[in-house]
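Only one chain is included here, represented as structure tokens and corresponding to the form predicted on its own.
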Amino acid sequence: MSHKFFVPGEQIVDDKVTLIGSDVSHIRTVLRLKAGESIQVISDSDKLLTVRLVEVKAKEIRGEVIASEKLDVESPLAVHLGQALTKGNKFDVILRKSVELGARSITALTTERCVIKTHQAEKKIERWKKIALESSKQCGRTRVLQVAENIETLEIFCHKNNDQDLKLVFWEMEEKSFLKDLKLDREPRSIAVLIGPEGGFSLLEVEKAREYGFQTVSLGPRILRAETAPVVALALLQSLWGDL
């Protein structure tokens, strides 16, 4: 099986592909590939490109596209997850599972009951991007899940996602409204989702989200752990309107 690499679209011109950065050292020193050998390239599209290496240099690798096939692995449902910061490495787990379950983007949120402080979490953003990239490779996605550049407040996330087809807060204090109870005029193609930290969202935070049109929904009668709730939510959404 050929090794997969995600390459920005601007590095693919007229079927000529240029790889730079960490991909170069991985190809040269880890995989030890030579000119004439092939890799697979994905570039945020529905195409998987087979690329034959032409030049393998110390800081740059050039190749040419020799084959292209259409892939259909991305969900038709664009889910944008606003996930409150969690303790330890739980956010890493949530991130990996979000990739596997087809989420389009994830934004780390600082909320009233977060134990982790913003300045501590900001140091992790670059690592989260690497996790998203590697997880996308591992599960065969053609689109890398987008990790937000900054830790955001709940209100900023709500404002940025104001134009999504559907906006939901999965809240443990909601006892009456479930996904099956939602009355929709049409099937959503994009959804913004809010999920809280270990202590959940405060009532004031939920009311603020409601001001932006977010609806509160329940994930059932049992309290789910912070790292379990987003997995359940994403699976349910993909089952209803996505590709599960």
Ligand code: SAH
Contents of the next structure:
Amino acid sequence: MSHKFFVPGEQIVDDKVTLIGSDVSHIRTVLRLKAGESIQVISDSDKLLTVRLVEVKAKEIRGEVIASEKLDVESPLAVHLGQALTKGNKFDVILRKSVELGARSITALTTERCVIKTHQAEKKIERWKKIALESSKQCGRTRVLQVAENIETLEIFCHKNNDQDLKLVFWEMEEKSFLKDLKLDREPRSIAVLIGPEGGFSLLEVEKAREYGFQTVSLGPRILRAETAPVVALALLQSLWGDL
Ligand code: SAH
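Same protein, different form: I have the form predicted on its own, so give me the form predicted together with the named molecule.
Expanding to the full complex; the earlier chain stays at the top.
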């Protein structure tokens, strides 16, 4: 099986592909591939490209597209997850599961009851991006889950996601409103989702989200752990309006 690389669109021009950075050392020194050999390339489109290496240099590798196959692995539903920071390595777990369940983006949020400090979490963003990339490769996605560049507040997340078709805050105190009962004019194509930390959202935060048009929804009568809630929410959303 040939090896898979995610390459930004601007590095592919008229079937000519340029690989730079860590991909170069991976191809040259880890995989020891030579000109004439092939790799697979994905470029945030729905295509899997087979690329034959033409020139393998120390700083740059050039190749050409020799085959292109259309893949249908991305959900028609774009879910943008606003996930409060969680303890230990739980955020890593949530990140991986979000990739598998086809989320489009994840934003780490600092909320009232978060015990993780923003400056500690900021150091993890680069690592999260790597996890998103690796997990996306592993589960055969053609788009890498986007990890927000900054840790954001709930309000900033709400503001930035103002235009999504549907805006939801999952809240364990909500008893009446369930996903399947939401009254919608048309099928949502994009959804912003808020999930709280171990300690949950405060009432003030829920009210703030409501001001921005977020609706509170329940995930059932039991309280789910912070790392379970996003998985269940994503699976349900993909099942209702996506591709699960
Ligand atoms: N504060 C709670 C637990 C929060 S669980 C407590 O300990 O009592 C972490 C997050 O998961 C919550 O903020 C919420 O977004 C989501 N969540 C967990 N269970 C839920 C449920 N039954 N319905 C809706 N959301 C839930």
